[in-house]
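Quick heads-up: it's one chain on its own, the form predicted alone, in structure tokens.
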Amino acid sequence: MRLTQGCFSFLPDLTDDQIYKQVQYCLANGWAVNIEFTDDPHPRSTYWEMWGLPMFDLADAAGVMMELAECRRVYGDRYIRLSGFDASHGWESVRISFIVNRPPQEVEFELLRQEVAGRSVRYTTVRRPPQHVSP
């Protein structure tokens, strides 16, 4: 199952030229940019472990591509993001996010539904164990 979130997330992955283009293209409007990896990418785990700090005040993405580079040489088996930081008064928000690294396996998440009183319906999303395939 390919997990979808952040911008881009129905586009293949991005290649490493894609990237440094959305990177600059985030430096060009002043934003802070991070790298975060997790192996718990559940949709309302907004915690995902920071690698280093926000690199603010870059000029270039270069830089960004080499801690990247670096990320994923420790964290490979894990699913890393990087993310676009606007401090300007009235956004004070993340205003791009997308997925830069898979697991070769990813997790599996099922939906369940449950019937309660009064003819509402309460949804659970569950880690389910990944599914190999044989050849």
Contents of the next structure:
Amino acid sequence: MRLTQGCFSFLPDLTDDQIYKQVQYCLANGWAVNIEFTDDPHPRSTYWEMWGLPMFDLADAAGVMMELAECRRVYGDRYIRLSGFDASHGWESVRISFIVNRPPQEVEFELLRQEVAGRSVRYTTVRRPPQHVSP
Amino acid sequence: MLDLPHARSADASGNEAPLPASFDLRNEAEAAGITATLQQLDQELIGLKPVKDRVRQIASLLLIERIRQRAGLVSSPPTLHMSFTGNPGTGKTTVALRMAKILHGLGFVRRGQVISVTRDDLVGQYIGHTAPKTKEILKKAMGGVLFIDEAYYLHRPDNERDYGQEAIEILLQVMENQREDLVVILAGYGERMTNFFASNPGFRSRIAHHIEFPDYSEAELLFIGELMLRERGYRLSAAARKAFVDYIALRRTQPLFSNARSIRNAIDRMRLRQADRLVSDLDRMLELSDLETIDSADVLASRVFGGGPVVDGQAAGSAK
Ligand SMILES: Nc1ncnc2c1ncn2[C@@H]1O[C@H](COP(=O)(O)OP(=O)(O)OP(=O)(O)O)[C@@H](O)[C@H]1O
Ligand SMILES: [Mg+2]
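Having gone through the form predicted alone, I am curious about the other one (the form predicted in complex with its partner chain); can you provide its structure?
So here's everything in the complex, that chain up top.
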């Protein structure tokens, strides 16, 4: 199952050149760029592990790409995402976030439906052990 | 606000316009802004002929390389790492800043910022501290120029386990693998740089341009002084100029002389004395010319003429 979270996730994976340009856009806007990774990309798992510190005050995205290469070398078997945090007053939140690395075999989620009192329905997303290779 | 095309993704499009068969060199040079930058370099920096020649050569190479690229000829990005050697105050830092501008104008670095560091910025205090520190600086310098002043302090021959070695290895790797992301300029005093390169052949071989900064002659120092005064809106009276010539001749033989920087410091002190002289007589009307003119008294009051050793404030301290 192809994980779709954040920007661009319904598009083919971004190439490194495309990632570079997105990062440059973030830096040009003065956003802090973060690299995060996880092996548990459950939709409710908001906080992923951080790779190093947030990066700001960089002139060029090549520095971020260098860290990303290093992160992929170590955690290439996990999901890695980049995010741009806008610290300016009134925003103070993540402005962009996109996946830049997927494990060879993606995770599987299943939606469980449970009927409860008063005919209401409760939904739960549960992770399944991988069953088939994603196309 | 989008960025310049990234070097790696250049000429991605397959169907380009037919290649031009001839190029207007003047237009090309002007479009790249090097004519102006080189002219400015010539005007604002006195002397330094060998340095200027070399800068011009590099600029020419880059310009031709750029045209070759557009003409569809084989072109390999030249190695641009450099080392600047010379005595204190000979203009190494100043030229490094200009270099960044030239490289940026020609598109060989994408942003053109200069990050100026010394050992303390790169090397950590304990195990595991150095690599992140060095990488932090490298990340900031990407797309521009990393200027490492007094580079030989990175290497401590007496201590095999010195953390400087770790910084050196990271630098060498990036200098080799990310040549299109970063230009490294090492600077320092001549002999110690030679020793440094001898014990770190990796650096020597990665650096394409070794540029030596000569000491200034007395005439050049006088020009530099006058240029600095002009920039600050002052001029020397005829008598003051004569005194200044003597001052330079004396100061040059004294300890801690640091070329143009000593001149700059002397000028700052001359301005101080001039202001003091003007203020000491409150009962007169000041003319514009009084404000502009440095008089011989302002020069001659210097300790340099007293025979005693001068303590050149900044020359003794850190080199910046
Ligand atoms: N050729 C020159 N013409 C005009 N001004 C100069 C020239 N060379 C140096 N200066 C001035 O002298 C001062 C010192 O120069 P700079 O800092 O570049 O020297 P440096 O070689 O880096 O010295 P250090 O080795 O001590 O760091 C600066 O203010 C600079 O503007
Ligand atoms: Mg300097």
